[in-house]
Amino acid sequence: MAAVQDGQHNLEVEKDIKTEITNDGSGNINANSSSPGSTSSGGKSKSPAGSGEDQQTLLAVLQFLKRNKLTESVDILRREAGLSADADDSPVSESAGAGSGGVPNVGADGGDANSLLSRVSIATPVAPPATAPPKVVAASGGEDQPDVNVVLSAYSQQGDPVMYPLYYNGLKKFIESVLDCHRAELSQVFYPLFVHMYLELVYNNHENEAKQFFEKFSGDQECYYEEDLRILSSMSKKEHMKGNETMLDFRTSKFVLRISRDSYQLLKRHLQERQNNQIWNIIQEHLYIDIFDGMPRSKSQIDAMSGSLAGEGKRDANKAKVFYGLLKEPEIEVPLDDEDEEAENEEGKPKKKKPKKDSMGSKSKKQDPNAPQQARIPLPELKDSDKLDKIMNMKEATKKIRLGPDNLPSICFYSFLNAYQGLTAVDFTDDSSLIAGGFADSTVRVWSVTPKKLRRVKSAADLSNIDKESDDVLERIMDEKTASESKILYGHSGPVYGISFSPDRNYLLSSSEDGTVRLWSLQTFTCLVGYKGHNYPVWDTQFSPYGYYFISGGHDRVARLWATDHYQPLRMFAGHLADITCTRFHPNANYVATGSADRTIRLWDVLTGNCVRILTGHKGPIHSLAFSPNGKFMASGATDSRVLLWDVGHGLMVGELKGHTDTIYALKFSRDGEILASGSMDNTVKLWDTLKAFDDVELDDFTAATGHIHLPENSQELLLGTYMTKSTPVIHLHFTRRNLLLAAGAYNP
């Protein structure tokens, strides 16, 4: 039923809402409602008529009499029915959606037909102008940002402020008295209820009652909501609520709770028996109960998945198929490879390497059954230079060290000394020949890690004198006078927060507080394009593994997919409730992962733009993401000092690595995916045995459907080593093609 505001509403809107609610069979609580004889949400008066049908008829008759100008009859009927003067102003269409038998649908204000009529019967209804649009909140937990006043008006249906602590305390006592198996699940209701009851008190100007309510019950909430509660406590007046982002988040996104059917029935029965409409209305309007059949989850299972700004991800959100397999490697002509190898290697080494090359080639020819179609998204064609690079990569791979618990990598740490400009981001090229740093003084600096110095291309006048047919034309076009170990790139007008090299080492991306992403040429060391689409700081950007495409995310909560030759974004991924703090491409470039300050990770399909995974479990903003080389798993690190491991195909958490004591800013899998390196602000690099972590995992359809995950308590067994720096926070990690680990950070004396 649409929210009744005594204004003229649209019948089509009414029908739409009705279908949305009645057709939502995924356990959404909006399909249920309280019994016909329930009291009003304010608890002040009973409904004037008996059943839902009588009430509808009464309103219909009143409107008919009014239309025919039989005012005396209208007054007599009103007096006898005990209705106020404005009661018959609401159109019949609004109550017509209630359905027969007194089982009405719940709409934007979460009340049923009875509580609606009893609100109408109170002598002082609030009537907005007749032109006010109907407020519609979709049953799917609308993720858009509606008008602030419309959002706040949801809290205008208030009860007696003195009763709020009693209602909350009564529910608390009931949940504490139920069986242990149900208690953990039902305790999830406390936090969203507390938030919305507090906001209702504040909105209705009960400042003292709100303060007392907060002081009395805020201590009962889970510790991982501490930051949210701190922000909430600062909203003590109605005017504070307008324009407050946290307030809009709570109001516009339904808090998702995953509860077993048995636990849900217990809660529903208790609230209906107690006629506790205030709590029931909040549950109906602001919560999305995702009901599953089966055993209730334990406290540890719930704690593992909870902590995000809007509760857990809906199960439906993780049901879409994800093609996590790798794309088939392009076939590169072997003769070119053989000639190249023979030129560089003597003493019969090519013979030794050839079988290895063939085995790699045969491996790439097999199509992974979980891989997307090769042409699912258009990828750039390989240039000759790319093919040469692939050959070099294969040669390097033959010298790659196989890592494991008994064979840990060497670690080379690059410390940025005297980085008074404030180092904010680091990246290495895939072949580990260049390193770039983004700084708070708005510069980007590039260093050569090899003896080969950085040179610019000659001027146009000098280039015209070069013989373009010569074999060493690529050397001749470079200007030796400009050779230096490092280059500084100027262009941004604010701190640089994200940088990324293109796979072919020709370009560098940088994102900044100035709201732009810039593309730099590493041939001329100049800015080629400034991509403008974000209105606020851009926290991170990353090139696709195949180049051409790149992703950016920032304070505006929207991730954007770009192509280097388009100045407008190709896709916009909206859905996060707070800043997007990190972005990562999947190894097959068909998916993009975004980590956010709303404590969730989302996986987006590049082709359709849809969100195909919502992963919850972190208790703080997420600052690092990494995919395993086979594309099947993902690791994430956050301010909660934990690394979480995820199965991308099932959308489930499969491991938790504890050991760091501060925010984790860097994660990287080794080239084989056997080891995960994590770098933190606690000045350490830790190595984890991911083969063991993923081998121990047993996933089935039931686990995926209900979230009954059993995280092994063996993170210390998985820890292979801890390596401390003197006083340098680790902000980037990179495995070379031979599996040497490179780390970087700014020395912090």
Given for the second form:
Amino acid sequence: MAAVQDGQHNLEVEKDIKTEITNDGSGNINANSSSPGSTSSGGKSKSPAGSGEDQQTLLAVLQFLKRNKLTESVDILRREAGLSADADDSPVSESAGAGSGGVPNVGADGGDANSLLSRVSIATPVAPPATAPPKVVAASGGEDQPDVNVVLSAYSQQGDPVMYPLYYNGLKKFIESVLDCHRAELSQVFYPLFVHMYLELVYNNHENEAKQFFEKFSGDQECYYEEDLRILSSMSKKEHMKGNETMLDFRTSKFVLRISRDSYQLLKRHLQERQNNQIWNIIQEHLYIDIFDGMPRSKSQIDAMSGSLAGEGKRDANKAKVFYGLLKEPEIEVPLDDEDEEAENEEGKPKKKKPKKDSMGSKSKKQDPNAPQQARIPLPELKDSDKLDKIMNMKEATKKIRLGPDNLPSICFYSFLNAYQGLTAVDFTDDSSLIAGGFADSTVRVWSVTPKKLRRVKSAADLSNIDKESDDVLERIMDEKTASESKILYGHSGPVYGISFSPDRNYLLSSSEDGTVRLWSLQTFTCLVGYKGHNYPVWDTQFSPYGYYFISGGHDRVARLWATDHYQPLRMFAGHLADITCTRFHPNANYVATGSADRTIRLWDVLTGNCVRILTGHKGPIHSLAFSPNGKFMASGATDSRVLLWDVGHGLMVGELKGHTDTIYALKFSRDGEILASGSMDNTVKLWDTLKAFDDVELDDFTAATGHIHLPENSQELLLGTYMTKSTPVIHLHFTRRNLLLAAGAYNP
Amino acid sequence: MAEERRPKQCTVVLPTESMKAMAESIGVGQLQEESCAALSEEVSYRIKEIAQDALKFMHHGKRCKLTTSDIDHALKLKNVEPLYGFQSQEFIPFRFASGGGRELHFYEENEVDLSDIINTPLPRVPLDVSLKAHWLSIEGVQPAIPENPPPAPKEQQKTESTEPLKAVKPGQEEEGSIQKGQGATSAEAKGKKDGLMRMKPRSTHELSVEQQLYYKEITEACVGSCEAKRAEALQSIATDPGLYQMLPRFSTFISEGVRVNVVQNNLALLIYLMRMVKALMDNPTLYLEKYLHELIPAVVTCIVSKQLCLRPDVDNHWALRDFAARLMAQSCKTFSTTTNNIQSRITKTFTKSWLDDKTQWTTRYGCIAGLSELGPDVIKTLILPRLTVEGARIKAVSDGPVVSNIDKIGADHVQSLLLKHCASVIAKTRPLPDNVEQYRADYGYLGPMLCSHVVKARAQAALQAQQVNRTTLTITQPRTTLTVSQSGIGGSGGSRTPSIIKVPSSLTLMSTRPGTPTQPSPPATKYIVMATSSGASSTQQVITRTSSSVTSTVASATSTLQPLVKLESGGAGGLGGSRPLQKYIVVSLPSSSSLESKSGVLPPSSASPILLEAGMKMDCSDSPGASTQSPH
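Having seen the form predicted on its own, the form predicted in complex with the partner chain:
Starting with the chain above, the whole complex follows.
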């Protein structure tokens, strides 16, 4: 097992996560205990009045934690909040005494508290007494996930239900009458407004009015909101609103709109003139209008970015710097060309040098300015076998075919026969020697596609008989009798939706409907660990490019970062409003991208756990993600059958590839990033010219600053080839180290 | 604002009746209307919720079909116990029933006897999952191997032929037609510019060595002497998905072949070539429109040519004309569009040469056959009005001095052809009663004969209608299994004679046309076997086959007695192998009428030995109907 050197760091990591959780918890409780009045006033509450109250809540939280013996959390929370030990000492000890009178535990408890106190005082020698910095409030209130009842009650203030259609119609007429340049921008308001007005009607038991309202105006909404509207329309009673996830999303998160200042002023003036308070209230309460200075956006620009469950990402959300560069490759002295190679191509010598420089030299010699620090994330140390593999990799890379529009890759298709619709996930090892398939019948199967058969390590009793000094000990430990082309791994109790090989080919990860992620050994072909944490189906999992860490995401909307030797996650990335459908590591392992059914892609910083990018633009759940090998770009595919290209550094959409007719389940960049291959349910593999796609985008400062990109309509020019399969949906793609494209799918007669 | 109006969906709510039914099923007797309404709304909402979650599982399972296990998983998400025991097969046969103003879809659950299940042998173990690799593309070009789909799908062949200016990159289909929206105008402009800039790349039709070998083998087999080989070759042409590249060669081969062999009067080769045309048309992956200019003249030649064989008085070139006429009709049906107007052009050609007085009988026959295959409407408008004239002409030949034997035979064939096709149309359109004199007045010389044919057709129609009302059992079996033993026909011994009735094609389930591409089902023969009413001793079966060329002889026989079973040649006497889909209807009749029928109606002239062997042996073991062949 790969070991992390930095144990101290590791410990901190875990603590950090706990802090996050507690913060989250405190946020909830905070909202709960505060009066409805304060929440309805939103974030506008004045800090002096709020801080006192918040301190009260904090104390209550501390008390609660202490009662539940979450001492470590108490410690951390106290440190974070900057509370002095005295401030909460008296009430806490009181309550502790009252809570557990006469139990012999008391002494221990008190002692524990004392030791904690001492630790706190060491950690924060000068604690500012009794003033809770408003920073904490902001932290817990910024990403607020208030309690359901509170949000629901926001709907209780209502107007005359009969007037709703009139209000809406009035606004519609107004927006239709404004200047063309503003119309597209202001039209964005329709959808969230429609949703919230409908929900208000439903909440206040005006069922018939709600139905009429829906019928009258649902046809006006953009077609990509159809799926949400369908959910909405099925909700016609107040009781339905409880426990409906989509509903919760609408209520708990503000719908973000980006509107230019001019358009916004126009809207504001109109609503104030008409004294249209109903609509104004909704805009104030449930919408977040991100105002920018400059030209209003065009309809196509808006359409490109909209479509997500909660509007576009705020511009601030994409401001953080992302170190998208690659890490420096460790220095490995490559044994210069073998004799046979030299004999092979004598005249090709200058040619051979060149690619070597590209693949190796430039990266290792000088640090990429955009790359994160080498030890930003502790990475496992390279083993000898890893080094050998790296050398192999480089050797293969010299034989790599340069791809381009005139030099398309060959595609080898691996069909799974007799899978009876049961194939749910596929992965290849990086060196393309193994294929693993996850199936709906809960099994995981591993095939060897090279003549080398899969063998198991001998049993412990047999192993003890082996001469450990012999040279071929690695050969001897394998049990020849078990050699076969494929192995079946049993252990899950539900369909296997995600599967991933470790880079060193020793482990395999699988995630399943049963809520677990399992780690399998490819030496013994047994299950090593079952990681429990997601209690709901886990849709995807992936090893980090350097091994050791892995990411998983599922129905519970939380992506978790794990290390293979910890049974608890190191990080939990919460923020998506619907299922996390796919997870991918950035090539430098410092970032993780997650795609979700809320139709957004988020990029998370592994170190801090923060969300650093929110990318909107897809109109359906995202089912595939791929980073370009240089880490600069990302491609995403969704059920809307489009591929979108993203500039990770700027957080911008830079391309849209249309051509597929069904969900895209597989995306992969070639080893040099020149070609993007996409595979879809429509039984095709398509190849796209990404170099041209990225070149065509003109990035001036303005677009970079505002993020309002005008996409060229050039999908057809970028499409290099379409290859139909024979009724075989393509669910995985992989470029070998020599740039041969491997595709996989189940034949579906 | 919104690009498209959506239909109002999702307002569907379960009917309150089903709530009541469900309540009753668990013993709640009286449920109030309001509770029903409330319940049904709640239940509908919950069902929709679960369905939405189930869709998630479908998507992640990488399927496009929702299964029962998806619903189980969705229930599990909601912490509801899944519905055990509803494992779906691939296909759940829902049945539909209506009555009393209600409509119902239900799943038929049969009671299964446990002992049956125990006693049946275990089903075969399904094959294990396995992995197979093939080349989807080699350096950007998709190889034409069986693992890949046919290189050029029909739609693409069509676009290529209709819009030749479109530049098509290898492996790239449907340029630009997908994208719509704001960019459409600019894209269009660009497309136009591109079209001007780059001409259509000259398509070089170079065949690989394998393809050349294949072409040679196939063409040799098609015109060679070995019938088995020919059948295989034709089968290959009709089914192979990768022939697109070779299509121009085949087309030229056929048209050249017809040109040469018509001059040399080589009937056999012409027949073989026509069978190739048929095979090409049967291939579902080929788009023939580009090659019609070569194929249609060849086919038309085989229909109307003055002479197709060396000995016109003996050889059965009529069958070739019939077959080619059917091919023509099929291609009209498939390829005729408003732009190419094939059907009307063909109709005009036929009509023109038919109207010409100097036209020979052979050509005349071909024209009529070609026209009448085009359908009852064409017969009604073009042929029926000409019956009187044609009748006079036939009369002149048959009654007048014997000019030549060939003319007489030709006139005979034309007469039988006209009778066959017109009778069915008249039977459908002309009101009763069928008066011989009236017919004579209307149709001249052919009138009386026509009248008897129509009467027969009507009787057949009535019989058919009767049959349809009864429950039928349909058995699909491999082709050419219904065979009549030679002795039964030749001997025609009194009581045990199987007799055959012709059913007018227009009314029945039979098709006289060659199987069109729209009927891709294998050329199976269908038997419709009627329930036997009386014991085996008194039953008699009626075997029906439609035909096109034999009717004349039957016509002469009809006046004397009513044959119950008639054997007719499938129109393609020499073409037994490629007979189209036909149906045999085996009917039991009350014994009284037919026992004494001693109709040795099998006209020896009509049924060639090939036909008898290939198509008409009645084999008792094959169909239940055949077993009723009464042994007395």
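Numbering follows the first chain given and starts at 1. Keep in mind that what you see is a predicted model, and the values were worked out from it rather than measured. Note that the rigid core is defined as the largest set of C-alphas that superpose within 1.5 Å between two forms.
Trainee: After superposition on the rigid core, does the Cα atom of residue 681 shift by at least 2 Å between these two forms?
Mentor: The answer is no, as the C-alpha of residue 681 shifts between these two forms by less than 2 Å after core alignment.
Trainee: Fitting the rigid core first, would the Cα of residue 720 be found 2 Å or more away between these two forms?
Mentor: Not so; residue 720 is displaced by less than 2 Å.
Trainee: By how many angstrom does residue 62 shift at its CA between these two forms when the core is held fixed?
Mentor: Value for residue 62 between these two forms: 36.7 Å of C-alpha shift.
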